[in-house]
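Listed next as structure tokens is one chain, alone, in the form predicted on its own.
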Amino acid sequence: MRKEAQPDFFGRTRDELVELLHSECGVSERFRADQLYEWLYARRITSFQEMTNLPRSLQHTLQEKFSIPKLEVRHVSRSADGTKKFLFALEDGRSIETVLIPSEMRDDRSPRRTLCVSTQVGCPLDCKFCATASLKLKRNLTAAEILLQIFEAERITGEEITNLVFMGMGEPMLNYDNLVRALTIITDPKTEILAKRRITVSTSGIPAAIRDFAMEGLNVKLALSLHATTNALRTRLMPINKKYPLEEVLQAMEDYYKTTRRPVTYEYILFKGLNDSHEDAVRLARIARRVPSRVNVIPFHPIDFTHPKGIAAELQPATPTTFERFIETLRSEGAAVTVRSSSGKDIEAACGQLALSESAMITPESITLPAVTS
């Protein structure tokens, strides 16, 4: 894994922490480590007074040289559906939504409940559909504030996430360090917090960085963002592909497959008029063809709250029989399909639609939090 400054404590893998306790504590036994590792991950321990194996002599420098981070819940949206969507505010006073999805495909009839992440403030992509374009990056999430959003979602709600997906605000390979950093400790067995198979990396298709995910050896699924099977389309749609042209992106999500040999996914938002004739759908299962793969047909939620221009403004979502047709097609050309819900629409939750509410520019003190049950 590529190495940068991680000024948390909290947040680290089981080597940074052994790393950390010898130069800055002193302390050159691994299991120390191990012991901080299961409490902060495992038992999701806040303070050091509380890992009560630990010397009180190294609970007290540990609690002089460092802090446990904490995100502040500052609202908590609820849709009619189940659906949770939480405004948090971090310590640098910037603010993030992540959401809690009962079921995230239209056909899913297992109990899921799927928490969306977010990986940056901010999305610095501008990608026409999607409402966190209009806020800009403001900066990347700390390994830290990503494993945070988790056990926060799932200390509000009294509810266990069964399932990850990186969809939310940002994007995850444009923080790939911190990325890979959560992902280690998620998936590391001792902290028993998901499998593998259980998590969704999302991406709008950096190349190298999908390469180097691949050989990090963490096998979790990775779904490329796609809506348009031509050049010229996915351009104005999404202005990264001037970048890196489709060709490039759809090899290195096949190379994903070879080294990993998991099934890929190809996200696909359906746009009247635009994306969605017989021919797009005929393109877009000849693309799922190449490896073992997946198409992920999603409704286009308006995000007109923010105000959208030039294309962005003209975006409409395909009509009902012209998306059935679309799936219709895929099927008979060879693809496997499901259909992503709209899980949240009334809360600006659903997919794309995530650019903060405006409760974000209210100070903590002014909000009063409505009570969350399970």
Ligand code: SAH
Given for the second form:
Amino acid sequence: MRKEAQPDFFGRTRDELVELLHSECGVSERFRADQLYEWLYARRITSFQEMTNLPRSLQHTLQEKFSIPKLEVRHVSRSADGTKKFLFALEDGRSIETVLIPSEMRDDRSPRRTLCVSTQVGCPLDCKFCATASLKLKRNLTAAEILLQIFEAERITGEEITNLVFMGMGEPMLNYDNLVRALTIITDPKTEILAKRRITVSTSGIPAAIRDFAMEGLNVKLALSLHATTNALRTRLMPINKKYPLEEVLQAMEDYYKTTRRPVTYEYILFKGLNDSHEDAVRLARIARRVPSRVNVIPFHPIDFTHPKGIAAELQPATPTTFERFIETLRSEGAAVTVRSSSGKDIEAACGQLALSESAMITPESITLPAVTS
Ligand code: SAH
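Can you switch from the form predicted on its own and show the form predicted in complex with the named molecule instead?
Whole complex next, starting from this chain.
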């Protein structure tokens, strides 16, 4: 993948910090980069003066040369189901949304808190069912801005994130370098941020990026936004399918499995009368059987608040009966199926509803902030 302009100081991987300290500060001892790395990501200290094991002179140089970016929380909306949506302002004045979804772990019933992070401001893809499309692409997030969504959500709520999904605004694979940078830091056991098996990246399907991603050795879970089993329908719903048709995308998912040995996920929103027939379920199960996988069936979350036009205006959720029947067919055809819940629908925080709308917002002052400790 093409390398983009260098990221901020914060958000660099350990190897990049080694290089940076050498080129910008003339420091060639690797252990200095290790110390810095630990302050930034394990201890989450962002003021150089507090990095007490660094020499004073280095603290000064760092302070002069670099600033640490900030995410400023503007609003926190709270759903009746416990979901929280954060509106963060970036340093250039643009905004993004991040969603924290509480639930129970399937295995031991301990609390699960899943953070849904954004990777871009807006999105270039124009998927007809997704509210983020209405924003178009403003820019990629830096690795720092991706990481800070986790750090800030934990700091604001005082709750520990147990799972991470890259399903917020944007297409992660179109911000490849920063996605990989952020994941390299997050999954490094030294930072103790999150284990690989607790992380899912969701993509609309960019074959070359999926194959590169498999080779990175990050071994996180990969989910494909499939939503249709024929090219004709998928192209109507997701114009990116014209550029990367189904067969190429499915082949890339198979390759991801073969390289990583991680079962893949296929996400499938059920739309009334469009992709919810018996034949659709049979075709979907056939796709699911190609490599170890699960199918995540998703209820459609309406996006009327974006005033959709064309096919987008006609989309309806499948009826409950059709939904049940579809899942039964999938299972009887040999697919492993999960159903995604629609947490946060009342505050427009459910999948595909992130469009910076300010309805149901409350200001940060009106939620109880835990005392900040560091
Ligand atoms: N661009 C990435 C990640 C963002 S979308 C991708 O395409 O996967 C995250 C998930 O939300 C995807 O599965 C997406 O298909 C789903 N989604 C988008 N709009 C939705 C809607 N209105 N209702 C339900 N799910 C939606």
